[in-house]
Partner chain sequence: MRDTRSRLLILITPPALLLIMFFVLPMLNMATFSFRQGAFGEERHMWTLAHYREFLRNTAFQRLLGRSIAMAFETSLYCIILAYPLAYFLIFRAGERRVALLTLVLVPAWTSFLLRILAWKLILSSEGLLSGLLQAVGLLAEPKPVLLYSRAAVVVALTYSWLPFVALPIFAALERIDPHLLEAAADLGCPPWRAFLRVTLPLSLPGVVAGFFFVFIPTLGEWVTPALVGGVDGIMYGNIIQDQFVRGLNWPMGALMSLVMLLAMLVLLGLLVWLLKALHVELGDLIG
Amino acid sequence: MRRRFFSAAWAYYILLVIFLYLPIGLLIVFSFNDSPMVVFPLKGFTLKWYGALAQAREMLAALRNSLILGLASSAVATFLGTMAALAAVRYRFPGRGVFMAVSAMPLVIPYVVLGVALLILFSTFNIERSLFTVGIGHIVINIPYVMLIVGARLVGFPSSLEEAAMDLGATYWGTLRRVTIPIAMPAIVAAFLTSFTTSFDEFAVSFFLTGTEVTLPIYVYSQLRFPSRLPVVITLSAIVMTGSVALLLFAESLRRKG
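Can you show how this chain looks by itself in the form predicted alone?
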């Protein structure tokens, strides 16, 4: 009976891996296909789509926007989320439950609804849509992820280490800088990488908040209307998906080491 259970569990795991990663594998395969048609059988091996990608200036501009936006919004979200995790884990204060509930709301609210709500907010205050407004949206959706990752690490080591440092004469900020942050650093880096991946790939919120400067997911979506551009879009998607998976795996390895 036990052997059957483990066999079924392994079969389920293998099917899950295939379901998750088969689309990524197909993207990579078709990025080398010597045909603009995304059908089997393949027509041959080619690198011309990668060469065409290097010449797509608008796509490279969108890629630059996504990189800058991802780095900036992830840095802010990591800072704010880490501070919020410290407050939530290490202190008991009035309204802590409400604070935790409000902080977790972006995890359960559909991104489409969140994007519309932020659009209405910015329109009310006559704030023009731009990369800045997109960055605000990305910060909002990434803070809960940072709080969860960093908070799990803070729960994982006893507060007595911090108390011992302060008993020996260290100030609160000195303890934070020399004890708490170094111990939590693997989780903080993992939270930053997770936030960057989420920001780089995010579409729904960006769609409502973007202005004349578009991010990469918005640009890719706009190019799907043109069949001749499909192979280049597939090539770019293959690169982005491979890089995103690599970053997430690296972030998970850091979180586990922490």
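In this text, rigid core is short for the largest set of C-alphas that superpose within 1.5 Å between two forms. These figures come from a predicted structure and were not determined experimentally. Positions refer to the first chain, counted from 1. First, how it differs from the form predicted together with the partner chain.
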The other form holds:
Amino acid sequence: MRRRFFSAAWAYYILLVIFLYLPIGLLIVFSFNDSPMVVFPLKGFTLKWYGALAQAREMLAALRNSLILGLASSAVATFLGTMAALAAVRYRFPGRGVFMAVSAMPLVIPYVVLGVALLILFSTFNIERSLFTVGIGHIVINIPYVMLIVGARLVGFPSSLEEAAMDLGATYWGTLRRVTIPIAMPAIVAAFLTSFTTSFDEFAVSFFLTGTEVTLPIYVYSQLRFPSRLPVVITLSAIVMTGSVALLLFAESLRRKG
Amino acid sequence: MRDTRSRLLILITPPALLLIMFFVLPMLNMATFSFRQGAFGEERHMWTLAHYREFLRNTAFQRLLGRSIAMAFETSLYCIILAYPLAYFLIFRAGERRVALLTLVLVPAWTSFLLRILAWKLILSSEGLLSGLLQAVGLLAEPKPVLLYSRAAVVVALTYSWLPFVALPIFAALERIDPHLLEAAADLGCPPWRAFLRVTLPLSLPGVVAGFFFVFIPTLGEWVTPALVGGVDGIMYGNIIQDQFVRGLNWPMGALMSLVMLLAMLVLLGLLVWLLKALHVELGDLIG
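Given the form predicted alone above, produce the structure of the same protein in the form predicted together with the partner chain.
Every chain and every other molecule in the complex is listed next, the one we just looked at coming first.
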């Protein structure tokens, strides 16, 4: 009886995993398919789409923009989010509740609302849309995540370590640099990587804030209407997917170790 | 004491300033913008209630908002129905391998959002996987899109996208349940199904509620998935907001619509907080 239930549960798990991986597997399969059309039936194995990547100049420019944007916006988000987490976890002050509520708000606001609100703001103040404005959007999105990840780590170790350092004559900022930050480092790195992958994949907000320099998701979206460009787009995406999964597995292992 | 205060100010000022400038201010600015005649030229400086009147008069907007709430609700429900047994299996049947098996479920959620929707388009299109399969078994006579460009396609693609995010909080909630409670229930002669209903399920509810909102919030604001697989039938409220900025160029109307969505979301969140209080759950427990 128990044995049968056990295998039914396994069957359910395996079916769900197939359901989850099938669409992604399909894209990877098509990246090796020897046909300019992304339709069934498959036409045979080729590596030519991988070769064609080197010529896809616009796409590589978009990839470069996304990498720069991801690195810069997550660096700022991680820096500011860590400061906010330190303030929220280690201090009691009037308005702390309001501060925490406002900084968590971007988590519960639909992206379309955030994108539209920032678009109107930039237009009101005549700020030209560019990678910079997209970056602002990504920083606002990522600060709450950084606060959650780093904050959880700060709650997890007692402030007595910091007090001990200061009793022994270290200044507050010295303690921060040599005790607090090193202890929180796994969480800070995990927060950075999470922000980076979020920024790298973000589309719904970026769409409203982008200027002439497009990010990779925006480029991909613009290409979806041209079936002939799809194979190369899919091929790059297969590579990017593999890379981002590896990065997040690494971030996850850091977070769990922490 | 003064030291502590200046340290706090140094820590808190930069992030607070950024959030005020680029989060609080844009929301307030959006609210005032909804009273403007138009987004450009002279109209920018004229104030009007016309958009509010139009919004109240045009029941299509309200119906679409209601429909989007229903779609978000449905998607969240399907995610929970699929994810709960999964999390249950991982916690109670998978033993030591549970974290590895959970990670396997989470990995697809880390891949490109746009590309996953594109993949669904490939599955559902007329030359797609599903159409081919149905033809092979004789259920479909000719190549035809299956589900594509419908409300159902949007719900399927969104359920697919968010399922792993729901498995995570339910997994965390089940993981926290003390196994002794279930042993005690069994010792006292409680049959397993009853122990599930009276011990496991109530204790895992915070995870279920958290999972629900992980899906509900982003789904309510969706416009990308319906734009790609929804067609006319699968359009959501987010699409008409996007439309005001891209094609309609009626920015103040778009600002008003987005304000309405913001308010709807805040009301629903208020409901959540009230519900959690009723369930005696601390908000902090949800993040776990």
